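Take a look at this single chain in structure tokens; it is the form predicted on its own.
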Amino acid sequence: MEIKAIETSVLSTPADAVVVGVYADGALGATAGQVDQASGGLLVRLLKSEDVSSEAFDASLIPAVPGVSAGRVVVVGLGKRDECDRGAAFRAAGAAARLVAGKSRGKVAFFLHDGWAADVSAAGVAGAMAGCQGQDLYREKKNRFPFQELLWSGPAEAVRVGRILGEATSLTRRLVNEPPQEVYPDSFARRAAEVAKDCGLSIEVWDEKRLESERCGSLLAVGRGSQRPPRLVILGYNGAAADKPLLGLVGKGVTFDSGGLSLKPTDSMVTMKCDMAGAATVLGAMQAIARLKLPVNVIGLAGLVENMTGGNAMKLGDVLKARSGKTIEVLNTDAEGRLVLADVLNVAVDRGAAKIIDLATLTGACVVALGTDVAGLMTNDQSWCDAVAAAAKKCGEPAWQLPMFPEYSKLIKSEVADIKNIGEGRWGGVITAAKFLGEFVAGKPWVHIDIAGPAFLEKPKAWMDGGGTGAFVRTLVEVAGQG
């Protein structure tokens, strides 16, 4: 797909489709007043008799609007004017796009840009990006079809930066759409070789062997039932001096999750291929991240396993010596995780992270105490999440503190190792789960974020088609721009 900015007026521009937008008071856009007055009132008496929306990412396609040369026009909402922030934006644009898309475009222009800030601009663009593309991808008929051209009237650094953004989206959720037997920890190390060559990060692959020798006991016990070997991905970007704090970003990538032995039923186990969610937000952030060239230091660490049920796979009873030295008994296979993410985490302690932020589809517990929308933020240090919940906030992606009280500590203590993978019980699960990751992080201030809710969609939104969402990615690279 093209993308370009665009300086041509609203009614002259050549588009198989022009999107134009209404704030939710009805009051009319820059752009979709021009419509309005050439089409003698046309907007408004829709808007009036309510064959066209002004709520919130609604949508709606008029055909041959008189004294526009574009085939189509598709009013979107942009809800209130003084809340049209990066999440509004990007919202509107993928709502406006996924109508859109639903048949064959070649050209689509977008005229939301209305006295925006460039940073809102640029969510338009990725939005836009995201609402076009589908989940569809081995479907003989598509869902959704990708303009071969979007255009965007606004400034053209946004543009750039929109584009960049769309683009790491896009390749987070593409990796989470693909099925299991596309993508598996080898083939995940792979595809991030050829992102890290084409955007100049460093790379380096762990197999099997080197994950032994690294003593990572943990990580390599959730894989011992799958066929697949596991493997752990680091990815380094240095756009900052030698001596400057650098960033540690860790992803869980369980590319498949069976349960183990504590098997899953069908019901919970037919999106676990969602489960490597964490490990492609942090590739496509660390794509965006090279791309925008910005001044930080930043580690992206995957972890990367299949948890099976193999003859050879972990089982209840088990002690594992994690990396770090700590053991840990394993009282349900299922909680495999956080298991994974304590040597990911430990070595990305070993590699000098100052701060660390982990990703994780970790716990069913997180979308019930918070639904599928809101990932929740658990953390050992206030003035570090409060830094991610305020990027959160700017990019529009809903995220909600957690506490982290010390007697949740004490329901993850063993009788026969220092600690265990599940609480007492299923209470304040999303809770344990985060304070056993807290064991194997040093001291250093770190945030866990569990997307369990927001990563997958299994509905679609107005601005989005079901399947990965690519949640997050903004948010990581909003932080690493902030230094």
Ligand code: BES
Given for the second form:
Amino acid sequence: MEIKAIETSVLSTPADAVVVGVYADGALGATAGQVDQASGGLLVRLLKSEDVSSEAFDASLIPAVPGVSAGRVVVVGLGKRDECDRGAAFRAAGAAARLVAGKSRGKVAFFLHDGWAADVSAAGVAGAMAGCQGQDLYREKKNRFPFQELLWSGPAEAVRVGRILGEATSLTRRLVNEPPQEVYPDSFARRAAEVAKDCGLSIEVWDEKRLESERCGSLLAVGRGSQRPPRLVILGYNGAAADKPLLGLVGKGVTFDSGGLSLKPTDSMVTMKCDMAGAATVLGAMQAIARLKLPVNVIGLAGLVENMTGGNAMKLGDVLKARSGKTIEVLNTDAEGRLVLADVLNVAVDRGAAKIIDLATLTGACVVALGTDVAGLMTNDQSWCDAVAAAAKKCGEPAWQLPMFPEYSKLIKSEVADIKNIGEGRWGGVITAAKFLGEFVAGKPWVHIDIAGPAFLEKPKAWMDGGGTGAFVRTLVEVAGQG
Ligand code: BES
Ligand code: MN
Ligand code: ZN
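Other form of same protein, the form predicted in complex with this ligand, not the form predicted on its own:
Shown next: the complete complex, the earlier chain at its head.
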């Protein structure tokens, strides 16, 4: 898909469709006003008759509007004017794009930029790109057709940045949507190597032998039940002087989570190709950070394993020795993400990460607590968490902090080993999982983002097809950009 900034008028731009915005109170955006005038008040009439909706992120298609050279006009709800931030721009542009992308199109021009700040426009570009991307990878008859050309009326710089954010989101979504027969630890690592080469990141891939010599006993144990050996990917980006602090981004990359011997029932297992979303988010963000040449130093780590039930699989009661030296009693093989991250976090610390963020589809309990749309934030350092939460808010990615009550640390104490990989019963399962991870960050400022809900859509949203969402790619880039 070609993506270009344009300066032409909404009335005279030759395109299959032009997209204009309306605010929640029914007030037309500036370009919608031009369309309305040229068409003798058509938009206002259609809004009045409710043939066109002004509700946030509703998109309506009007063919052959008088006075407009494009074949159709799409009107999309932007929400309240004073709340029109990056999140609203992403969703509104996405909803309009998704509607238009239901058929094969040539040029589609977006005229949503309405006195917006450049970063809001950039989010709109990224949203428009996301709206055209389906999960129909293997369908002969596609559901979504990326446009030949996506035209955006707005500053060229916003389009450049938006395109980079959009492509990063798209990379993450695609990796999540591809089936586990395609995306497994080694193939993910090879894809990461391609991305790294393309955008100038350094990359190291640890195979099972290296993982062994590095004493990654916890990560390796999860991979033991699979024919597909585990990998650890370490991406490096140096945009600042060597003595500047290193930001560590860590992703859970369970390319399929069967639950292991604590086997999941079918209903919970069906979507478990999404369990590598944390790793895919880190890869997408690293790509964007490099392409934007942000003035920071970042290390991105992806712990890649397939959690299966083979004859060599870890067993209940097994005691693992993590890279940090801590021993872990395995009481549920389906609590595997934390076992993987234990070793990856330890490597991040060893490599000198001064601050750490990990992303993981870690617990169903997080989805129970916050619903499917909201990520859980947990931390050992409130000011670092505040910074991450502020970035998420700015990007329009819902997140909510959950408490790390000190008393809950004892819920993961084991009689046999230093710790066990589940709490006492299922209560507070989001927090006990985070408590476990917190044992492996060596006191470094750390934020854990549980994306079990928002990483994957079981049902489509108006602005995005079902499947992988790329949630938190933009937030990570924003955090990195803050230095
Ligand atoms: N990958 C799952 C968590 C998950 C659930 C992700 C739903 C996305 C959607 C994780 O490995 C898991 O199985 N967690 C268990 C933990 C339990 C055994 C302590 C869970 O949530 O049931
Ligand atoms: Mn699991
Ligand atoms: Zn999992």
